[in-house]
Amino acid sequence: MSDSTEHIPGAENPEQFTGLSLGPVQKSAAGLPAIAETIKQVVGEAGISRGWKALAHLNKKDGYDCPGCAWPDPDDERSALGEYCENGAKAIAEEATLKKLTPEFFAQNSVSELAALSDYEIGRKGRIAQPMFLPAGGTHYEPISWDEAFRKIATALNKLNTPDEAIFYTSGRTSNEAAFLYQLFVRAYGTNNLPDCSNMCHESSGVALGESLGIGKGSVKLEDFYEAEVIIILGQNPGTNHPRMLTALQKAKANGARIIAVNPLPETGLMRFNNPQQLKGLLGVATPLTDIFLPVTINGDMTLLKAIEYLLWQYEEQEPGRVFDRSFIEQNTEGYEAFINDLQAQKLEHLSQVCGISVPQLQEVAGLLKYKTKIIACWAMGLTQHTNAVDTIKEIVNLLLLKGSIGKAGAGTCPVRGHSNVQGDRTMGIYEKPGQPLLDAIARNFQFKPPQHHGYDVVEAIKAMFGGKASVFIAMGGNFLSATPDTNYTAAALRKCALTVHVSTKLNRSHLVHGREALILPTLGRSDKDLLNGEEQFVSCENSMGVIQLSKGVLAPVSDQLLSEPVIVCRLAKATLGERSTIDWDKYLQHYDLIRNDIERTIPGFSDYNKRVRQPGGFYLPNCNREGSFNTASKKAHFNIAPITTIQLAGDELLMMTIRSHDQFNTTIYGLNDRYRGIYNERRVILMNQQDMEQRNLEAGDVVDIYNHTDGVERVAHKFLVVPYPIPVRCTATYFPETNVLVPVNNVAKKSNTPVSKAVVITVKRSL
């Protein structure tokens, strides 16, 4: 890397309008907007013949799983029509452009150049067409062989003083059987460190539910949501982040569920829905979905919960037996009388103020759980990213055990997971802190010993290489940078390192802001075909509810340079570990059927793996919650007692959460439009109250500085439009990875480790 300061590459987003333009709140999500938004890109990006042929197949049970959210596909029939929404079409836009990025691009533009971009113009850019290396000192990437880029990586690895000194991270999009291999390689080089996409977004969830009900994962199947009397949707948008979620609550209202959404936002695709496989959904009829909205204030989810509890207990005190479920929580549960002598103790108006839910609300809720027991709690991001993350996630849990909702039809616990393949990834091994179950299994099954001590996770990932711990940082896809905490120290960390290399379909700001030296590897997209030996091949992946199903591309490759995960993963090994290793992988190069017999072998579930995962629509894996039983250490699931606590903030001060608009998928820009919410042409722009408006003498436009201040250290996001918005006072909201520069890297969740990008202490000054 350059002495100078002139080639180094900014690590965030250019700080330029791009002209805002303020509309109408849209009442309803979806309908003939999200139709042709939907043509609109895919069209524009693959053409006709190939953007059709990539629908066609998007979601069906032979075809591949969207590359988006992972909320699941009918186990039943699916939809003829399409089985997509708009955003998945979107991210299939992305991957089927025809668009590619050759060496002559990468000679004609700089990587200084290159970050002067937006992350929306950066990645409308096109497809990665073949290997490409920075040297130190470099300006430009160049093209290089794969047998040299392996040879790099290898002599890079194993010149370490120490395999820690080396960090392995994985996107959500990782495929089972990629993944599998990729933790079995970096355990067989000899380290744990797997941070992966899970420790900033759910990594709170399977804390919580792994401590208090003995499986890091939800319970529910898509099925019962249409048996459901209630379901609650806490800290998510499902309209904009997981938009198949409406056709499931849609239909659960045809069926008299009621349903409960508490966000500080009212986000339209929690409010109405036009499906636009319907006729009435096309001429604008839209199904009404929230039956009771509550605006809880940013960090009040947990002291909401509470004060519907601390209700529930009082009319179950007038009504002994019927508000609870007596022999639920007798039979299955322990510390009910602790958690009860602790929900006394709680004052009603208390918590009322502190969460920002008047009692009337409070009541109307507690009114509506009274006698209900088929209960289905949501969450996504608006509750895994706070400090009191875990606890919050208990605090769901003991709502749900007093009720008697889990292990029964129609309820139950539901993470819903935001990258398609991110809980598969997990179940394959990819985590820092093996048990040790699956350590033995990679003894037995390989023939060495793994790595026994804990690795490092994102934050911890971080650290290390900004204090000089590691100097090799491997991503297996994702957007690191910009999907991290604190982005110019992790900007700073990744330079440190001695060499970066991304895998990748598409260009992004990780590959710009990069270590002394830095590779990027293209890879094969889920709806590319995958041929290996001549014949196509396929891969798995899990959905949030625990379903294994194949996924099989269609498109023939924009480029023949592209390799897919599972071969860069085993070629990467053989050229690192070379003769000292003990697993054959050329024997993974001949056909994926024999990685996943491996996997069968390794990882609890997966028997008949090949036979099974060839039925239409998959198999579930074996979930103890929904069957019924908690696999804690007494078998019993815990009810949890966490103290109430609140974010002191001073005069001037304001708390801020990231959201993401609806023209974006994580760290992916698809448009600079965020119809659902009236804003279009912007993304530089933080949702205010229009009280904290006028204590600050602002007004709609303005343009602000955002500025952080803990640990004593001065973060700064600049100019940023100020724009009046139905959230509670002192709350703001603002998109990522815009003001990912504000999340500091020391403020995370108790036990999991994850930053807290929803609750950030900020000030607003106008911009000079």
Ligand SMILES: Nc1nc2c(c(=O)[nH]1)N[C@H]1C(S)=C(S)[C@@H](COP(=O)(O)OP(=O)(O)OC[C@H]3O[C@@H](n4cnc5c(=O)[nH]c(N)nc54)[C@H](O)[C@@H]3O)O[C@H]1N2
Contents of the next structure:
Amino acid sequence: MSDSTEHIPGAENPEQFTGLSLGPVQKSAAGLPAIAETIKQVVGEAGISRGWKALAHLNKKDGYDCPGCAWPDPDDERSALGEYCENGAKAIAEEATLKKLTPEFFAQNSVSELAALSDYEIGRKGRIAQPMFLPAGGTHYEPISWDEAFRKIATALNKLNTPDEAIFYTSGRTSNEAAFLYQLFVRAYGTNNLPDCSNMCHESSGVALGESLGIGKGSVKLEDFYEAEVIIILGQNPGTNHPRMLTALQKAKANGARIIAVNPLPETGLMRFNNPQQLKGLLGVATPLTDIFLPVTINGDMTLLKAIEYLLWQYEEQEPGRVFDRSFIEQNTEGYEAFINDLQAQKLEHLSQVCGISVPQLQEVAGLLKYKTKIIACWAMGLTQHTNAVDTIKEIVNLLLLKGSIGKAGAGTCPVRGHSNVQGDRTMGIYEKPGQPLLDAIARNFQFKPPQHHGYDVVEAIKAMFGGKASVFIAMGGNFLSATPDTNYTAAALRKCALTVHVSTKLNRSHLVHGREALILPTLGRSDKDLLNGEEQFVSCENSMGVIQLSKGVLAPVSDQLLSEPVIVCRLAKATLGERSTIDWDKYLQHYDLIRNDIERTIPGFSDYNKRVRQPGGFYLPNCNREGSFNTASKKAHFNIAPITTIQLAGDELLMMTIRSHDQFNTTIYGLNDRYRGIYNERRVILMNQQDMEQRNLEAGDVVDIYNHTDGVERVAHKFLVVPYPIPVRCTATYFPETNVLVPVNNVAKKSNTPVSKAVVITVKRSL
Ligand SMILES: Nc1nc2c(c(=O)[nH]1)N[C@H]1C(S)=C(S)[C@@H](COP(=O)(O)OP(=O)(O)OC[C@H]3O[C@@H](n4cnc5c(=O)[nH]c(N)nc54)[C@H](O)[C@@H]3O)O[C@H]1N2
Ligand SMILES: Nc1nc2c(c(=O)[nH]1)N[C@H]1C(S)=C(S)[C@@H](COP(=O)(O)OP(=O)(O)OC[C@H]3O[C@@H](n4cnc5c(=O)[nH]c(N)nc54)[C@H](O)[C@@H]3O)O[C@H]1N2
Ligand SMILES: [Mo]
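Form predicted on its own already given; the form predicted in complex with this ligand follows:
Now the full complex is given, and it begins with the chain already shown.
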């Protein structure tokens, strides 16, 4: 047994705090501090000339796609100052760093020593610079050649009783080209076990939109923001997680749009914005953004939406045909009558109580929406990571359908995606439940019969490993251990594997909580120059609004040992499938254009891929909703009727949402500050309402342990500092991933199977 297996997996049981200091919640987002932070981060990690080069090419039409979020770039003019934001720059700094992990580093630091570091410290160590192998029983990773690494994986895969005993995870940074080859290899090998980060992210959106509207993607384009009359933002913190969205919101406001924000927290970025790319913003003149802020209770959104619909229906009764878009409803939808019958039976007072928004405030919202027809609804993790997430998102659709707000300019659905190519990976077939058209296209084009039965999603994959049904785990990026729920359970699951393999840019905790043997395969990041046979290559990505764009790295890789993701997949496929492969992997190793040719033949919407992807700004994929049609079985959009569900809290229980601070990208921790929320130099905090603190005799800075007891299992996150915060009563917030140890693996959203990371039932106790 390696000594690392004695370690508890997370940074969840620290010996000491880093030194919390509290300041005021910031009044506006971005401005000069954001620029200062950008420069500090990038120059600090990459040096001046490399850092400047990295920033100069970020999100330019001939540059590379930001590895930060999936927010789109403007189709027309791109800012001369650069189409990036503070947090995009942090993502670049993280990747462009000149620090690297040499074999000496791994020789000096045992796995268990590294596991004792915090996530922040682990990330600071630098880029992985050569393939590394941890032998069974070993205490230190050792260098290994690429050929030997591929041979080991191939041997492990070919030894399994069935291909379904292997799991192939994908995070959302993987390019279209790499993702397409990866799913092709996995299916040729014989399984659909392709869980991805989407399972924990916007899966609920995909399911809800697919069932209601016939396409699992959003319908709006960036330009729609500039024409919208009302923009509703639910469960999303754009100031931190999609900062360039603030520019779009600012422009929308200038054109007369009104903004409604629905969030338990008064997130700074939703309130006011100092555009750092405008002189006014630099001088500190902020644009107010939100017109109506609704501090909904955690998981109160569906009730809130129903209350708004109820009021709109009352207005419609008073002025028939003026509030609802009757002709849109008649032509394009089904289920309206039944929906209205159900709505009529609701009690406004009750709805108001459940969602925590007063009747007058609800009336204000309904009054604003009454005669408006161009409405955009945006949402992210605050809606998707709940038990009733799919129904809540369908409730958004209900509202938009009533108003005829889908398929016209200035209106529509806008699930704001997370990872920069998470949407593209799905388009390329990274999906454990592939549709028949994809499987048929693969069979036709590649002369093998792909497996037809569904594979494991993330939660099923964890359980399969735990239960001994899967024993080889391969990850194309990401940090599975830290991103998934129930950290201790997941750790036990990974440790039962015979082999865990990570294709990674940076060291993370998933390398340190491993199978009997483990491999780390270093890969090029988005900003790295990718040379194949002496020729520079580019890859392509799909942003949140369905635009396919090329991405070409510009920086010299930190080591000549890094391989690109497409090359890694090809070599792994050759090693594993050998003679039995019907796919010409060597072809793809000549030029990525040849991968794109095969994508074009297999995936709809990519005609003339190689030509169109080279056009400045790329091209839009087809989107039926945008074009005013609905690809459901009946060709109509569906009204959905769902019951109001409330989470019953016993005596001293509270609800906890796990959220992102301003200084992190998912499990990558850039720093210890959450500037906008006024929380500095500490991540182990729990944000609580003053009233809940008083009831428990707690004061700011007191140390508590946090418990969850779902399914009779005691889960504890030790030692968190109490921070009083404007958050609804009985609601609390902590940072992901420190509290993933509390998220029960069995508590998942209905239909999408997404872990419920935003409504964890907890109790807090003063730490002894
Ligand atoms: N800088 C940076 N950018 C990122 C990321 C990052 O970590 N850092 N992550 C990327 C990824 S993968 C994703 S998915 C996105 C995530 O982007 P977000 O979804 O904005 O991320 P979260 O921090 O999870 O924030 C959820 C928001 O929902 C609110 N919320 C929580 N529960 C509820 C609820 O029940 N109802 C309502 N109405 N609101 C609720 C929280 O207060 C918070 O403001 O960002 C992407 N971009
Ligand atoms: N409690 C709680 N849990 C959550 C969430 C939450 O809100 N609350 N959010 C969920 C969401 S929305 C998501 S998307 C998941 C994220 O889950 P993941 O995508 O698995 O996690 P990340 O932290 O984004 O992965 C970071 C790692 O990816 C690797 N990496 C970075 N760039 C590249 C690259 O270009 N190529 C390769 N091969 N590797 C790269 C680096 O080694 C880095 O350590 O977490 C989910 N987990
Ligand atoms: Mo995400």
